[in-house]
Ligand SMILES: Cc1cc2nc3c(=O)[nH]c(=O)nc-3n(C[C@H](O)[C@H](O)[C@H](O)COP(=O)(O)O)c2cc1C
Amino acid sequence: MIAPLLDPAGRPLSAYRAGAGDAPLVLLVAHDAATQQRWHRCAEALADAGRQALVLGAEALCGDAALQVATLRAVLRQLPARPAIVAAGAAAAPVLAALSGGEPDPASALVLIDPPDPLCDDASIGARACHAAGTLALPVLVLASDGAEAAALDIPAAEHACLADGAGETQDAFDAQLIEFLERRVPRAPIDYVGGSDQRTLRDALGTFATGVTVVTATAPDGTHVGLTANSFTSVSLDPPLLLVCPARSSSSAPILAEAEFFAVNVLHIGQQPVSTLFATRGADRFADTAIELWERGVPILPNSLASFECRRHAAHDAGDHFILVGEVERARYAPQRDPLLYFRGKYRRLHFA
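Will you show this chain by itself, using the form predicted alone?
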């Protein structure tokens, strides 16, 4: 069950709910009373189709454009799951702007109906909305009524179609059009992986486990520093102090790490995303412009990381196309004031505090 929604000042927002509480969520955003009533009817159709619908009251889009965006972002943070969002007309700009701001994909899909041109009278919010439109990586459907002037939106891979009731057809026709898109692009049924089937499906399933990001480093016998990005990292034991990482055998650094007596694990903070990308790029000179420190064991430590662990090799185990490297921690340093760089569903994320 969705708790009562609050605006940024803590005031309650009205919302119309339909459908089972554990069903996939659809958020319908109304910019006026007429649209709100239409969304009420649409919500019932979505509920009949096995989805949970939430119609946000039109007062959420009162006030200036910046306040509208802040309210929508507050709503998205309070929802228990990433919703598919449906917005019509003037609601398009604040919805798009709310999807920007460094939190990738706070929605599972987006449906825009007759987005206006220009998107918003507020140039700043309009620019944010256009930027968000150009960076969306989620399924998007843009519907236009007959004769409506198309907004100049550049949304990669968006589907475009005519609005079903734009020529006077029924509400049922629009509801069917919306449900067909959601069933096709945001299916209700969980996706199954069966042994021997598509590896991409398995990889996507594994990607639902959110992790931090580390750079694992070591020094070769000839003094050359090596390192790679890894998010398969965990603590193992406090007594003795053990941790493990799982480097890919395909990495150029893997042969050195597999034999190194000492290695380090550097846990990255949100400002070190470029470092993560660098150490994951094949063929890059990873230490040419990377500041390092050398502690007692001579392995490279990335200064100002969220945490760094200097380890003695404890054990190594074969694990298919990776190997498990267990280290005994000899020294550790961490910065409690920093926030972690996170990785979830194949993308970098930032920590959100409710």
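On a predicted model such as this, the values are computed, not experimentally measured, just so you know. Positions refer to the first chain, counted from 1. Compared with the form predicted together with the named molecule:
For the motion between these two forms, which is treated as two rigid parts shifting against each other, A264 and L99 do not share a part. A two-part rigid motion is described between these two forms, in which the smaller part turns by 174 degrees against the larger.
For comparison with the form predicted alone, provide the form predicted together with the named molecule.
The next block holds one chain only.
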């Protein structure tokens, strides 16, 4: 946990935080309100990518150039770890000047977006910034907007790239570009699990496999419908057409699913997150307000799902505290235009293309 940040005079600075306290730190420096808003959204994407993001309020850069540098230096001294620093436009010069003369570099990486040319009208800061640029040993990425003149910055070994503009989805594309650079140049230490050690680490390791989300349903002999949210879904065979899903033995649906002659797997689209939550909530009446339709085999189909597969039970195999339910697909329907609901590292996600 980072304590409140103070300026050189001991006054508190506003900062927006996102991500876990023990994750590698990214400091996003804003020089105006619009950039600050953009950094807030970027901070959430960084947090989703396993980083801790700190957005320094634009007021940190509102004094004269020398004060801006002093404030940034004070902030860097107060951080518990060397951050990767991201700065755009006019923030480039004070950031570079704040990094000058530090031994070792007080940051782990630097990303500059559209640094101006000249770097700064203030001669003393400009000179320090340019000197720092020439001596930095850390990984640096300089991004230039389409059509913008890249500053004649002499940073040995800096990577230069165009600021991504993913067909209008500029923010997503930029976030992806930034995360890719950090993953490559500021990698995190991997976490180890050793057989028999803590289950939480194993769950986290398995949670790195991104999946879609399904709701598996069946009908009990007395006509009661059962169903649960499951992401342990896999296609198995085309000939014969087989799929599998792994329900927990402890789930209330397990006794029916383990014996049912027929079951269905409904693959959820991005708009069905509430359905996923409902079918994963202990004690909830999952079918009270859920629209269903029945096909030939009488198992509940969730209409308008991304895909639904009606299956005849093919096999059920013991698998520790779960079982592997294999079904032969008798009928399927899918909606080719929709986006899937995704699940990754314990959170719902959506597709985005960089």
